[in-house]
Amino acid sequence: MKRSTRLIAAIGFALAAAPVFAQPIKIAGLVELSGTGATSGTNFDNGAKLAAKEINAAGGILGRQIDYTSGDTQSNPAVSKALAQKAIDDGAYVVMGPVFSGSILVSMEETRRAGVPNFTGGEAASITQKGNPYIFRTSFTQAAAMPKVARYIKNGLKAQSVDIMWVNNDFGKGGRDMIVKALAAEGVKVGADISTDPGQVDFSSAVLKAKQSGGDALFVYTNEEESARALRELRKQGYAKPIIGETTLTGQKVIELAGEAANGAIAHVGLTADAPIDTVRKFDKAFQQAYGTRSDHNGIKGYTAMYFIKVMTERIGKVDGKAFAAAMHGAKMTVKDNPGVLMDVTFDQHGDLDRESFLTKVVNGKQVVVETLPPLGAK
C-alpha cells in the first residue's frame, strides 16, 4: 500500500512539474502593423517571426519553444503603451519594439517599471540617455551614425554647406540635431533648415526651398513613404546635388516606392540584406523565402534582436529578466559562436550596440554598399 501510495505520488509529481518546464517563453512584440510606421514595424515583426520560428526547430531556449505574439501599436503612442502593460501583465519575458522613437519612449516606461528587458528599432539618442536598465537599440544611435555621416559629406563630397530636410518628430528632430552637431564637428555650414511633417504627401514646397538654398548637398532624414515621396518631388523639380541620408533613405521599401527618383541617392546604414557577408545573404534569402519580398535593416532588427535573446538567455542558463538584462550591459556576441546574430556585435552600459555598418548607394534601382566602415569602437 505504502509503495503505491508512493508511486502515485511520484506520478502525480511529474505530471504537475511537466507543465512547468514545457512552458513556453513568451515574447511580445510591440510593432507598427498599420498608420505611419506599417512598413518599419511589419518588417521589424517578420523579422522577430522567422528568427523564431528558426530557434523554435532548433530546439528552442534551454529546450523551451518561442511564444511570439504581436500587437499593432497603430505608430500610436499610446497604444504602445497599452499593449506594454498588456504583455507585461501576460507574463512577457523580453518584450520588442515599438520601432518608432516617440512610441518607444513612453511605452519603455512601463517595461521598465516591471523590470521586463525591452529591444527596440528606434534611433533618437534620447531612448538610451534616460538610465533605463532594461532598454536595449538593436540600430546604431543617432549620436553613434551621424558623425560617421558627417564625415562622408565633408570628405567624400567636399561639400562646404549642405541642406537638411527632417521629419518633425522625435526620430526626425534628434537625427536633426545630431547630424548639425556632426555636421558643425567637422567644419560644414547648415543652410536651409526644412521641417516637414510624418505622413507628409506633399513634398513640392519642401524640396523648393531646398532648391532655391545654396547648399551643396541635401541630407534627407524622414522616415519611409516619405523619403520616397521627397525623392520623387526632388526628381520631379530636377534637383541635381548630391542627396544623402541614413538608414531610411535608401531602404528596400524606399527603392520600390520611389523608382527610378531613388537612384543616386546616398546612405549611411547600420543594416542592409545588401551586406557583402554570408550569414546576411543567408538570412537575405530566408527572409524572401518566407514573405515574398526583400527585407529592410527593420526586419533584420527584429531577427537578429530575437537571437539575442537566445544567445544570452542560454548564457546565464535561465529565463530570469532582471539577469538577463544585468548581462546584456557589457555583453559581445560573435558570428563564429552564433551565427543568427549575423555580424559581432557588443552593448555598452547604456544598451547601445557598436558593430560594422555601410555605406550605400542606389544604383539602377538596388541598393549597392559601396563602403563597409569599421565599428567605432574598433582599433
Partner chain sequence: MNELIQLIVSGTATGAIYALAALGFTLLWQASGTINFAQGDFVMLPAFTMLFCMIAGAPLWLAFLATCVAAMLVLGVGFKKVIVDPLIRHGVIPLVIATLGVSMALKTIVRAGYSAEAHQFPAIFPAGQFTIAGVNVSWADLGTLVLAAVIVIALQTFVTRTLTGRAMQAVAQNTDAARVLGIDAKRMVLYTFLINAILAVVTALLITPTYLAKFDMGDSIGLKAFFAAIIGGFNQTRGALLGGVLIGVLENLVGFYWSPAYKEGVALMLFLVVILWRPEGLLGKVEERKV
Contents of the next structure:
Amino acid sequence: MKRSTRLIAAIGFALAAAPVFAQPIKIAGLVELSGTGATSGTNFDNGAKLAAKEINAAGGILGRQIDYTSGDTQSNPAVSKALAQKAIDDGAYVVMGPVFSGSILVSMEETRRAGVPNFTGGEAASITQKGNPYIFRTSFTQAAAMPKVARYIKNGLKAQSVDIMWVNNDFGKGGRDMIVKALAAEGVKVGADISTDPGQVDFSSAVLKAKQSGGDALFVYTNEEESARALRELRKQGYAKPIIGETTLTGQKVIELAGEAANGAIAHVGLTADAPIDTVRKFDKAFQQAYGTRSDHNGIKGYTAMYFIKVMTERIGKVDGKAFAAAMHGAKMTVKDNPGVLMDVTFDQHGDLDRESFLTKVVNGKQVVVETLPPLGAK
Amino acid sequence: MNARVHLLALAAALAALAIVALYLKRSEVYLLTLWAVYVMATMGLNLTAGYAGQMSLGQAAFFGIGAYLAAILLKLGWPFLAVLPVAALVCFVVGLALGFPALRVQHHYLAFATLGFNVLVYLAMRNEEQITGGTFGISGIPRPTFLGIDLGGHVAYWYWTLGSLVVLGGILWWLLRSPWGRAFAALRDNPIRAESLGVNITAYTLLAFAIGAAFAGVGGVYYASLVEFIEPGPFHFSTSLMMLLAVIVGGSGKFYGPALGTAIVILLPEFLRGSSTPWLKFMQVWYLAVFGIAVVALMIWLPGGLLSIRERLDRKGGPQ
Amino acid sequence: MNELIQLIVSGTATGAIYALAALGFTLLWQASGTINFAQGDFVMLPAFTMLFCMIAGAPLWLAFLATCVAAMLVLGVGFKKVIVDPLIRHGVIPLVIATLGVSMALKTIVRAGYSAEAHQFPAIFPAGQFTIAGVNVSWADLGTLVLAAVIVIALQTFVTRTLTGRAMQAVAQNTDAARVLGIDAKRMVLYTFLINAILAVVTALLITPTYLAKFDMGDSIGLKAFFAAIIGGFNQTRGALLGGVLIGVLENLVGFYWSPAYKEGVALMLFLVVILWRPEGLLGKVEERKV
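To test you: the structure above is the form predicted on its own. What is the structure of the form predicted in complex with the partner chain?
Starting with the chain above, the whole complex follows.
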C-alpha cells in the first residue's frame, strides 16, 4: 500500500471514527424521585449513577462514554409514559426503570413499540408475562421469591399457620397472591389476611387483628415506610411471634426508620449490601462514599443493570438496542466478565433473572445474612 | 375586543396548535393532548367555581368516573362516540344526586361534600377489584376510529382531541349565551337582585355543578383513551385541588381562564423537566414551591386570576 | 369484648391527636373565619423543626420549646400578618385557595430543601403495654390521652376562667359587640393564631413517632382534622373533640371488624351523613350567613 493511500485511509478512518467515539451512549432513567416510590426510585437512580461514573472512569462502553440522565416519574404511571416517550425521542439506547410495577407496566409499552431495551426494578410477576421481548428484570420476581419464603416458614420456623399483612397496591397485592399460593403448596394455613393502604400511617387495628388471629408467625409485605410503621406498632403492642418478610422488611431504610422495633425481623432478600461477597462489599463501600448512606436492594438493582448493559454491549460489539435485547435472552453473565455485575446471573427467555439469594435477620439494628440460598435453576 | 377580532384570534390560535403538532416530538404532542383533556375538565369546573361561585373539590372524581366508564365500555367494544354521552349523563346524574343535598343546606358545604365524595370514589376504585382492576388498573384501552380514520397515532389523536375540545367549548359558549346562561350571569353579578327577580339560585347552581361534572366525565373518556391505561392514582383528591387552582389562577369566570391555568399547571412543569439550563433545572425541583407562593400572591393582589389583569388595570386607571 | 375495649381505647388515643389538630381548626374559624387547608402542613413543619434541633444536638424538650417559639412566630404571627390579614376582606374562597398554595409551597420546600424520604422521630412514651382487667393498653396510648386531656383542660380553663380568655370568646361570638365593649379584638384574634401554632407543635410531637416525619405527613392529619371539625360542629370547640375521638374510634372498629381497606372511607361516610343530616355538625349551632 502506498503511503498516500495509507494516509488517506487513516484520515478517513479517523473522520469516520471520531464522531462515534465522541458521541456518548444515551441511557435514560425513569425513576421515582418523588411520591410514594421516592425511596426506591432514589436508590435505584443513585446505583445507576454510581455505575455509570465507574464505567466512564474506566473508559466507557466500547470506548464511548455513558450519558445517563434521569427523570422523575413522581410515582405516576401517566408521567412515566410521557418520560418513556421522551427518552425514546431523545434517542436512548437503553431505558432504566421505573421501579414501581404499576408504572413499568405502562411505560414498557412505549419502549417495546420503539424496540428499546428496558431494565426494570419492578417485582410484580405480570411484567414479564406479557411476551415483551424488550423488558428485563434486575431482581427476582415475586413468583420466584415467595416459594423460598414459604419453604422457610414451614421448615425453618415450623409454623402451622401464618397471618399475612400486605399493602394494597400492585406490588403488595401481587406478592400476597403469590405467597398464598406458595404457602398452600407447602401445606401451611393462612390465618388473618390483612390488607393495608399505601401510605397508611396508623397500623393499630391491623396489628391487633394479627394478634387476635393467633397464627404462628406474621408475614409482612408492604413498602419501606409502611413496613417501618408496622414494625413499630407491632413492638408497641408487644407482638412476640416471628415476623417474616420479603426484601423490604429488613432493608436499610426500614431498619433506620423502625429503630429498635426492627430487631428480630427475618426476610428473604434477593439483593443486599450485607451479602458476604467481595464484589458486594466493594460496591457497598463505594456507594457509601458517594452518597453517605448505605444502598438498599434498589440501589443494587440500578447499579448492576448499568453493568449488564456494559457487559452485554461489549459482548455483541455494537450499540444496537434490538441486537442487545435478542442477546439478553438466555444470557449468562458472571463476575469474571465484570465484577460490576456483583453476582453470577442468568436471564431466561422472558427476561426474568436467576441467581443466589439470602436469608437475613435484623440483629442489633443491623441486617445479618443467616443463610445463602442457591439459585432456583441450580437445585 | 369585538366579536370578529375574537374569532380571528381564536382561529389563529387553533391553527397554530394544529400546525405545531407536525413539528413536535411524540412526547410533546402527548403533553399537548394531556393539556386539552384536562382543559375539558377544568372548563366544567369553571362553570361551578367561576360562574356559580361554588368551590368544588371533587372534579377529579367525575374525571375518574368518566375514565373508568370509558375503559370498561371501550374494552367491551363500544364505539367511542357512544361512550361519550353515557359518561356525560352518568356524571351529570351523580352530580345532581351529590349536589342537591349539599347545596340545599348551606353555601360552602358543596366544597366539603365533593371533597368527601372524591376520597370515597378513589377508595372504591382501588378496592373494588372486579370492576376497576384495583391497583393494577385497566390496561389496553383502545383509541377510537372516526369515519374509518384510525386515531391511534399521536398526531391523529391530538387533532381528534383538539377538535372535540373546540366543540365542547362551543357548547359552553352557547350555554352561557342562552337565556339560562344570562340568568346565570345576573346571578353571579348580583345574587340578591337576581333572587328578588325570581331566579332560583339553588336550582341554577345545582345545574351548573352537574353540567360541570358532565364536562369532567367527557374529559375522563379522552384521558383513558389517551393514556391507554388507568389506575386510581390520577383521580386522587389532590388532582381536584390542582384543577381548582388551575381555574382560579387562569381566571375564574373567564372563558379562557381554564385553558391558561391548565397550561401553567400541566405544561409548564413538564417543560421545566425537559430543560437542562441550570436555573430551569433548579425550577424543576422548586416549581411547586414557587407556584404555591405565586398562588398566595395572586390571591392577595389579583384574586380574579391572571385574565382579570385588564379589568384590574382599567379599574386602577379610572376613578375608584 | 376485651378486644372491643382495646380498640376503643387505642382509637380514642388516636382520635385525641386528631382532636388537637381539629381544635386549632375551629379556633381559627371562630375567631377569624379562616378555613386553613394548610393545617396538616402546620403539623409537618414543626415535626421537621424539632428534628433539625435534635440533629443540632438539642434534647427533645429543648427542641420542643424552641419549635414552639418558632411556630408562634411563623405559623402564628407570620401566617396572620402575611396571608390572613390581607386576604380576609376578599371573602372565604380566596383565603382557602391561598392556604392551598401555602400547603403546596411548604411541602415542596421541605421536600426539595431537605428530602423526600421519611425520617425517624423519637417516641416520647416508652414502648410496651400493661394489662388492666384483661385489656391491653399501651403506654404510648395512655400517655397520649393524658397529655391531650391536660392540654384541652388547660385551654378550656384559660378560655373560661381568665379575662383574656373570655375576651377571646366574646370576639369569636360577636366581633362588633366585643369591640363596643372595649375589647382589643385584633389582639384577641392574634392570640388564637398563637394557640393554633402551639397546638400544631403538640400534635406533631404526639403523631410523628408513628407517622414518621415526611414532607406529606400533613395530608392525612389535615384531612382528619378537617373532617373532625365538621362532624363535631365547625363553630364549637367541644365539637372538634367529639369529632376527633369519633373518627379515631370508628376507624379502629371498621379496620378491625370490617376491612382496613375502607378504614379511611368510613370516617368520610360519617362525615357525609353528618353534613346531610345535621349540617351544622353534631354539637354545632346553626350559623347565620354573614353577607
